[in-house]
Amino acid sequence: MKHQTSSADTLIVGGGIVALTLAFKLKKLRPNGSITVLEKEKDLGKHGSGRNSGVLHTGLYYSKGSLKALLCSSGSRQMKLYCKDRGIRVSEVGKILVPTTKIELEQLPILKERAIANKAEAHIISSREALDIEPLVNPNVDQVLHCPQSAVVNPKDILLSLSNDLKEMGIEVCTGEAAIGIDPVKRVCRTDQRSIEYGRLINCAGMFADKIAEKFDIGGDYAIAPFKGNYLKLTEDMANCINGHIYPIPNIEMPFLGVHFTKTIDQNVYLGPNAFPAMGRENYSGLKGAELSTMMPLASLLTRQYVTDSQGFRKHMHRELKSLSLNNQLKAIQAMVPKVEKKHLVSATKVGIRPQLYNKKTKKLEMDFVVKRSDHSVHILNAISPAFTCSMAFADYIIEEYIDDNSSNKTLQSSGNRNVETETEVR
């Protein structure tokens, strides 16, 4: 059978949430430009995106100036209102902060100025308050930070729906095909199937997003550093007992949250994620997806986030290796939700793999999300957490900045005192 070409004004290399809210902004904009979008999985929400815990974020953890900061909030309020209009369903949960020692309780007050500062609602309120709004939360606590809009959906049901309007916008959303050969001076991506001929290329290829920017040598002072993350549940009888999310006090210097409870919108309540190094890309479960080749340069690169103790790396693995023991975790939950016990915790089959980048340069995490762009491309290389709630506001912010045409060294006027260049990392 003849190998079949075809082409696209714009071509997007996986078919995750990133990839597909930009898809639909990107035909609204430019409705007669064609657009293929491209995922190697033959089912949407295989990976990042339908593991995603659903949480619509507030944006109270991120620095001002960055983007995570200055997406969250609009991003959820998008999100919420393609809900509403898609009849999908969205829980206003809302969430609860609780310290659980002197030193978390004296960042309540950062905490709540950085949420206001990203036009998010939080409030510092007494125990006795929190108990109304959770009434098994720790009462020995002397406050809380309570976030209102704080929102749970169903991932899937968000991916499905977006499809769904692509393909009635007339957008090609090819699902079971890969590309495996890019020629960026032809501008000619390859699959298992066709050749497609195309005039920009987005990688939103998630964790293996690298691999597509290092076809364009794009990124090589970037390395993908995956985490997996297990989850414990509630029994039936104690996740009724809970009404939302409710978080501990992060370190804001690593990307990883600690024990949480997740009240999704079919009224489970997870327990987790944990955060250790995977063995491979998509090694979600025992020897499964290792791979040499990923495992031999993570095991460098965090020996030596482990050694300098940088972003308190050295701390949070002491605690990751705490969490193996389940007495452990049930400390950790013990001192958020005092009665929950350990009958009330069942295994979880949930598992995600965030797709961590680390700088090579700085030898640190990256914390915020990270763009590049060439002549006819553009690259998203950490589309971590917060990136399915400020997925509408991202694609925004990528179109206007990246692809918009006569967007060329523009600064993003909404970020304050922040000038961001177009060919630069964003930071």
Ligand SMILES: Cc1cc2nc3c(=O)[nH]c(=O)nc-3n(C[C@H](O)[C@H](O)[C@H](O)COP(=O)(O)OP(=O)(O)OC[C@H]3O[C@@H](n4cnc5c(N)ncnc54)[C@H](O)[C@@H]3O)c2cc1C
Second form
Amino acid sequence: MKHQTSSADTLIVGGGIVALTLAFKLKKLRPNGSITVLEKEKDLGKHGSGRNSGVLHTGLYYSKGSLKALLCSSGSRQMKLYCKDRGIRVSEVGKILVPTTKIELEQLPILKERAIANKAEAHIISSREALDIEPLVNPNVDQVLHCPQSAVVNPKDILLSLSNDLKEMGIEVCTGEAAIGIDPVKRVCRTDQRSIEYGRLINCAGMFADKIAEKFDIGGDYAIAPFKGNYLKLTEDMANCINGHIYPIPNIEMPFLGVHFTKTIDQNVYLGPNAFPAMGRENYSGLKGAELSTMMPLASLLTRQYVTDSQGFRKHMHRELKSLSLNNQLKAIQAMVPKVEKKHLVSATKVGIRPQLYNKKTKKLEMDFVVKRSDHSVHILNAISPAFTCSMAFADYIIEEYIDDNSSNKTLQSSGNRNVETETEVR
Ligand SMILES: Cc1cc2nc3c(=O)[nH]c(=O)nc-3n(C[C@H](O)[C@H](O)[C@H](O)COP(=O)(O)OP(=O)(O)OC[C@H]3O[C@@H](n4cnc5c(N)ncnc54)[C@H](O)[C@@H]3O)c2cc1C
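The form predicted in complex with the ligand is what I want next, because the block you gave corresponds to the form predicted alone; please supply it.
Now the full complex is given, and it begins with the chain already shown.
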């Protein structure tokens, strides 16, 4: 078969939520520009965007000045609006954070302050008040943090709807087509089916974003450290007694939130995800997808983090190792909801992997989203949680700071002139 050549003003590599929202917003802004989206899998949602908890976070955890802090609350509002407009189910179940030690209790005012700074609603309430919202929450804790805006969606509903929107808007969404070679000088991307000449390439390849960035000589300071998240599920009788999300107090130095209860749109309750180093970028089960090329550098990087106890990594790993025993996991769960017993826990097939970026210079796990640019290309790195929640606002931010031609003289660092509060209408 003859190898075809086609062209696109904008070529987006990856078909996750970051790619789809970006294509959606870009086409609205510039209806005449042609956009092609390439997704290597036959179906959307095979990786991060289809394997997450589906929580639309409120913006509680994120430190001042971070992109997560800037984008979460606006992203959540925009996503809720989009869902409402398209008739996609959103369940505004709210969230309760349960401190189980005195030190954790002292974190509540800090988290509340962060929530206010990030334009999210949060209230410190007594356990008696908490019982009205969540009848099974531990009555022996003094206070909890209540975040009424926390919501949940089925992420695949949103991916499907966005993909249909994009096709209607004249965007080529090509599933089952992988970018396998890129010539950044000639601006040509080779797939297994054709060559695509592009004006600008946007790298939204999630777990493989570093590999694409490498071709542009970008991201050399980073390494991907994949962290796997497994889930348990509550039996139906117990799930029916849980009204919303119940979370522990996280270590805010680490990019993981701890094992939590998520009430899904279908009334299931999942417990998880934990955060354990994965043996490969797509190592979802057993040894399938295990790669020595990922495992070796990851082992040395994690050993270093453990020895130096950077970001409280030692405590994190001890907690994760403990959680390998169901009894230990049960203890952590019972500290939040004492009525849950072993008989209420069933293993779930749900599993996701975070493409966590490690900064080789600072020797720390990157806490925030990272965006890099070169001539004619933009690279979205470390699109970790809550990138699903943030995606609509993240797309606005990327367009304004890195793509909009009027801003082409901007430096590679974000300028601080961020106007995410002017929410672009979704339709
Ligand atoms: C266990 C878990 C729970 C989470 N929970 C939440 C949550 O509750 N709320 C929240 O907001 N966020 C959550 N997140 C984070 C969220 O899911 C991600 O931040 C988000 O989905 C990232 O989207 P993405 O588009 O960057 O990546 P992805 O969804 O991974 O998309 C990247 C796509 O690129 C494709 N690709 C890769 N290489 C190529 C190539 N060469 N050619 C073509 N295509 C390619 C891949 O197949 C993939 O589909 C969670 C993540 C995990 C892992």
